[in-house]
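This document starts with one chain, in the form predicted on its own, laid out as structure tokens.
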Amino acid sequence: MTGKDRLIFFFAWSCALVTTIVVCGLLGFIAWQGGAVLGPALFFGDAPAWAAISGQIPVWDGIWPACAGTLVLVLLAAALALPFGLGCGLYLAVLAKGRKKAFCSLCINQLAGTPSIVMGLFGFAMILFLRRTFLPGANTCLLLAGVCLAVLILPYIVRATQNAVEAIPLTQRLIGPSLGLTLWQNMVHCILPQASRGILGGVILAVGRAAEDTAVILLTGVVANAGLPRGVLGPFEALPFTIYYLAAEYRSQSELQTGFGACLVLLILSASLFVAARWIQRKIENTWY
């Protein structure tokens, strides 16, 4: 090895060192400040934890009706934008050739840069366009707040479907055609697949955008102590509006404490949402392979 062989073999390794000891860091950080208050309480306060859970009684003190709120929000979100991320993503990498391919990359490379807040501001001009038009009682709601979130994570997934596509090599993606599959089979049971880890990997990064993402849910239905969903045209709760009003709002130790609890339930929930998705993409492989 020469010496900027060793060079570079430092840096790098002082990198993943330095990288790694700010994750675990902030991990811990944040699991010493909620674990001490990660009970029942902090997510049902005084109320009875199934009666709670049932809706019977409304939480005021506990981070229940955030939890479920960005629960429904994300599943919402990712419902919308799948199947468009999806589609989006094989044309590009199978079907686009030439001009069109470098447009509508153009046009994912733009929406892939718009910050978070225009998403916002979208979704609440669409309001008072609606309000002035054809609803004049249309307000802020669930179902808006998926919508602008979907688009929000729209390129994730698009980028993650394209690449883990092209990735295959080229003769693995004919093994179909010459077998005398049409493209939908070809599609279904040879490329996606053998994707599928990668596209997996893109909705596990799309789905924990869009369960931290505060700017376009502060426009576009969220509230305070809304309580749990009633549906997707009413108001809603979610954990990272939780923990920001209580950071900005806090009037004592117990609920900036409460805060640090949310951000832990919050890391719980997106960790569990990975696991999740490496259960599909295991039975997914067992089924097709």
Given for the second form:
Amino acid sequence: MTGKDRLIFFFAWSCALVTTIVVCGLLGFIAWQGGAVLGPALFFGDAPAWAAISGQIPVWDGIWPACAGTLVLVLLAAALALPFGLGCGLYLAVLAKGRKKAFCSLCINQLAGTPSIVMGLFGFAMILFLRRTFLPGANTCLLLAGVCLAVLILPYIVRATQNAVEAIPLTQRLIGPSLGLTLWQNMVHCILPQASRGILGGVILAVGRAAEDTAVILLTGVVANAGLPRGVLGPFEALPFTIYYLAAEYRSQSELQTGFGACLVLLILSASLFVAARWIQRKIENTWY
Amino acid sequence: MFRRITFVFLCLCTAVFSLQPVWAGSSDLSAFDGLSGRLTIAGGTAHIPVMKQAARQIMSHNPDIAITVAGGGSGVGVQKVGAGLVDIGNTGRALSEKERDKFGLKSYAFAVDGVGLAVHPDNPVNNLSKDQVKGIFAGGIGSWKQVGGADRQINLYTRDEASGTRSVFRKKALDKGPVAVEANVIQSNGAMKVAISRDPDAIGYLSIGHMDDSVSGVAIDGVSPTRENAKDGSYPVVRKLYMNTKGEPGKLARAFIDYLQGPRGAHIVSENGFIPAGQ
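May I ask for the structure of the form predicted in complex with its partner chain now, the form predicted on its own having been displayed?
Now the complete complex, all chains and molecules, led by this one.
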């Protein structure tokens, strides 16, 4: 190795080390702080667990309604964003050419660079517009927050799909058409299965982003107490808002501890989504290959 | 023996009767009897604990009422109540003339919150003149030695531009004077308390309701930032917390406002570190 080789080796190696240390340190800190309060009381306060889980009695001091709200919200946002993201990604990777592709790419980049608070304001403005025009009863709700979050995570799914499809060698992408498969058959049987790993990676990123975002839901329907979500047109609680609110306004050490507990739960929630996605990925590979 | 029993009985009766006012207070909740429906509240984050506790009591008393409390800050509170998205919009400041006229809002104060200067508990400085405070925050006074402390640099802490606490502190303690650009910007009362309690050279300001033993309050011109002083009006850096409604409040909103302005509401307000507005 020359001196320069050694330098770049050392630089890359130490960067990787620093990143790992930072991530482990952060996780360790949250686990240490939040782990102390992890227990039934963190979730349900002084309410009996089973009655609280089933929503028979309201939970006042626990984060259970926020957990349920976050889960529903994330699933809703992902379900709304997935078809559009997939379709747009496929269009960019397979069908679009020249100027149309450049323009569409520009739009996606623009969307990816939009701060989440702008998305929240957009949702808020949309509700105001609806109220003034043809839906006077419209109000901020779970559906609105889901739609705004879906717009926020759309670029992640589009880019992931596009990159995953473009990463497939051209020869493989052309096998289908050369055997006489239609566009649809080629997409469903050749391109999507091969790109599924990359797409799922993007979906996981997107879901993680949706789970942690506070600014969007702040203006579009999250509240400090709503109980379990009762429908897509009602208010809801969510973990990021609970954490934000506890971090901003805690008055006692125990409230701050609850905040750390909520952080830990959010991390665990994201991690389980990740694991679930991996499991689905493996399932897909087993069936399709 | 019999006498003693009679005596104990009489004592018990006296105790029960002296407790009567506390029980009579619970009749406040009877205002919600027969009411039902949803009451939505949004706005200032500082209001949330009070609102939540009131909601909890009311909803436990009458399960037909559903009260939701959201945050967002004072600005969002005004916008949301103005647009009719919520029944009550909370603000940590008085409404501007423009806001009041534009949306036809009515304000109801329910609590007073003081904003106090604080330093690390080890810092011997416990009183500053107003000019010294202005000098410190403008950056002109850079050492604790200049105001009677150790020969160390002053570390300034301030709140972000959107903070209601910042706006009241700047207006009433600094007479709208400047805050040095070197000041560390903190996002919340809780974070301010932690920052000051961990930095021996720190000075910053936070809601009196948030102050505890981990920080040491600094008097301005001899008046300490305590709840008592804020209550009797001798401590000047105070703000009111408001609930705002668009036009006349509905039945449920009216009952809620009355409840928070009443004796039980005052109790909740004090428990959360604020001063009931009526006192």
